[in-house]
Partner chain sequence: MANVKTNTEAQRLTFWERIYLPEIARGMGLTFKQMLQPTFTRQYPEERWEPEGSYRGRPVLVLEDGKERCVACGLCSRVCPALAIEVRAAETTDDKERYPEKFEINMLRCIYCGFCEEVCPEEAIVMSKDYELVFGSQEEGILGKEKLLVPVAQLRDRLEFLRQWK
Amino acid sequence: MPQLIIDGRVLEVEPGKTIIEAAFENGITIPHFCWHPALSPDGNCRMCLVTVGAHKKDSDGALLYGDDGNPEVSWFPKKQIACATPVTDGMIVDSISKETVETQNAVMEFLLINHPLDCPICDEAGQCKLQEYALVHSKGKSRFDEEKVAKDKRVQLGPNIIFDGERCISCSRCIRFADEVAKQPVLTFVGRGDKVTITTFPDTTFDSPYSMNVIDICPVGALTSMDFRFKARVWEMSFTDSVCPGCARGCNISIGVMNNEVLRTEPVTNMHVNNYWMCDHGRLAVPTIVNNNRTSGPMIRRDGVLESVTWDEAIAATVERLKSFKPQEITILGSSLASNEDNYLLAKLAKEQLQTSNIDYIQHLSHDFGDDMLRVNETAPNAIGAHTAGIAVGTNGHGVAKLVDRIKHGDVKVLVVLEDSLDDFSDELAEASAGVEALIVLTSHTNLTAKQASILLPTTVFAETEGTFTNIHHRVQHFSPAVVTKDNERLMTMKQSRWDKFGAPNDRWSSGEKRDARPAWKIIQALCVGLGANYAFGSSGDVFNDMAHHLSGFKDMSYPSLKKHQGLILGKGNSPEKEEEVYQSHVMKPA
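Show me this one chain by itself, in the form predicted in complex with its partner chain.
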């Protein structure tokens, strides 16, 4: 393997790597704009210029060292771009000497010549590579006295993306993403010199299901999201790591919240799940799932209408109904939309407290959602998890397939539904469910089933609680709460954005709704306790530890280890993948 020295550190790297890759793998960051580890090197921005040389040898071929013991180097006369220069054995690279940095500064000056003074109105500001490097590599004064070139500032490249020609530094990351990753080669440069700009080919539009990733990888604010444009500045939001519930891939994401409302979703690099990307569907679905159409406050149906009640009343009423029927008259539906913890306790309720074997969940399968990149046909995040946590039809039990017939025969008196809307299975089932004596619904959304409920117990969504999903490749992944509910309020204070954290009741800016919803496991635990169990789980973590103790799949797992390794595979809790440097194009620098 070639051995080289970068900034005095001796590194051994695989042949064929470029200097910037070798440096990155070893924790050295060389300034760059156009290089992205997932894209082919293009070498157009010149920000990564470094000084490269070779160790001097004498006429016998022996390496020469100076008096100070350092190697004597014959430097190449011209600087080389680190992103497109392959490493060779014995190479010596310098990226930090005064001379090299001055070269990088000069490149920066060129890049800034025509760059507009847009930071105050630019969505990228605060997480912009150009700003970041301008701080280190620029004098803060322009020597350019002439007029800056004016370009189109609002070009629609696709249904979700707006392009600002002036801010673009022509790094071609977006073009290469469209060509190589999204496989929709519709973007191109047009024009020459300082007039160069990006456009779509005639009669095309950039509408790939992954198009919005270019917004993240654009090193500047040239590409903005139609969905998010101007909604908030990055420093006004809190960002929380989470898992996309859009499909069973479980892309790692970061959720941006302000005023207790989800405003933005971004992919988080996880090389074992989603690489650097996520799909547009997931990105746009997350704010909708969390913000819209939510249930809040428990309700009981009296004389045909749902009335608000206290939690204690609702729990007591539910317990009473569960007690008044025989085990085989009760059917329990877990959910592939709910977390492992929720399903685990629901399975315990069914098996240990109610002793019913009629337990199942509704599958969410699509025929055309999946593709050969990230999206999979299983459109609920946690089917594997629900099954592993114990949601499976028991011996002599009946599943969801026969449910309609059984309801019609009067065999089902109580139906407990977690998260799902029964019309997702079939309209027939939704209709039939009106015929059971008690329809107990634990759900986060006011769906059809919630409207039919006899007792409605509002649950939190993934973004309001801590928990885990198990993705289609059996990877258990951890998510943290990003949004405040009445239930988690005390735990959330320090995690909120500056605005939400310090808002007082008389401040109009801290008016975001805090929903009266509880994690499903907490509600189910209360039901179990009402039925005589002695569970005392204080947090999702306690439930998870119990799972790790009792279910072989989750053995040796814990929240800290899941977080540390970006998820662990079922049954392999003690053999995580090797940890590697993770490239994140879009980082919000700590204030």
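Since the structure above is the form predicted in complex with its partner chain, I would like to see how the form predicted alone looks, so please show that one next.
Here we give the lone chain, stripped of any partners or molecules.
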């Protein structure tokens, strides 16, 4: 393999690699704007200019060394761009000398000549590559006294993206993404020269299902989200790594929260799952799932009306109802929308405490949703996990497919539903469920089934609790709470953004609702204990450890190992994939 020296480090790299790729794979950062590991090199920002040379040789071909023992180098007369210069054997690269840094500083001065001072109103402020390099690779002043070039602002490139031409540094990342990844080549440069800008081709719009990824890879604030625009500053929010519940792919995401609301969702790089990307559907769905139409506070139906009660009253009433019916009269519906931990304890409730085999879950399939990139037709995040955790699809004629007939014949008198709304399966099932003697609903959202419930037990969503999902490729992935509830308030004290943490009661940014909801596993454990079990799980991690002990697929797994390896495959808890260098577009982004 070719051997090169970068800043004194001797590296061996694969043939065909460029200098910047070789540096990145070995933990060396070379300044850049236009380069991205998932896109073809373009070489137009010039920020990655480095000094390149080769080892000097004498007339006999012997390598020459100085008195200090270091190689004598014959440097090329001009700087080379690291993103488009292939590595050759014996190449020597310098990216940190005074001369090289001065060249990079000069490029920054050039890029900032016409750039507007929009930082106070720019959504990218605080996580902007131009700001980062203006701090590290800039003289802090400009010699340009002429009037800056004015370009179009607030240009809508698609249904979700706003473009600001003045902020654009013409790196072409968005153009290459549209061409190479989204497979919708509708973006292009026009007006070459100092008036250059980006636009869509005539009669086209950038409406790819993955269009909003250009917001993440844009190194400046030229591309912003219509959904998030002007809602918050990056330093005002807390960020929590999580898993997208939009489909069974399980894309890794970061959730941005302020005022106890999810304001923004971004992809987190996981080369085993979603690479650097996520779809627009998941990005826009997460804030809606967490913020809207939520249940809060347990309720019991009395005289035909749902009334608010305490948690102790609700749990006691649920236990009393379950005790008063025979096992074969009770049907349990787990959920592919709920975590592995929730489904595991629900299966134990059914099989060990209630001793019923009437257990199933509703599948969520949409044959129009999947594509050849990330989206899959299973639109719930955890169907495989629900099955593996013990919610087996009914094969004894007592599954959800036969539930309507069994309710009508009086065979089912108690129905326990986790997370789903029964009209997701069929309107007929939703109508029939209203006729059971007890409809016990554990749900995070106010849906049709919640409105029909005899007892309503509000549950947290994935962003309010800790747990795991198992994706379509059998990868178990961990998620953490990002939003505060009354149940997790003590745990979340140190995870909140500084504005939420230190806001006064009269501050509008610290008045977000803290819902009275509990993780489903915790509610189910209380029901099990009321029915005679001796469970004492103190956290979802304890539940997961019990799963790892009793279920072979989860053997050798734990929350720390899942977080360390960005997920583990079922049955392979002791053989994780090789860890790779993870590319971060904004290295100075606040934690």
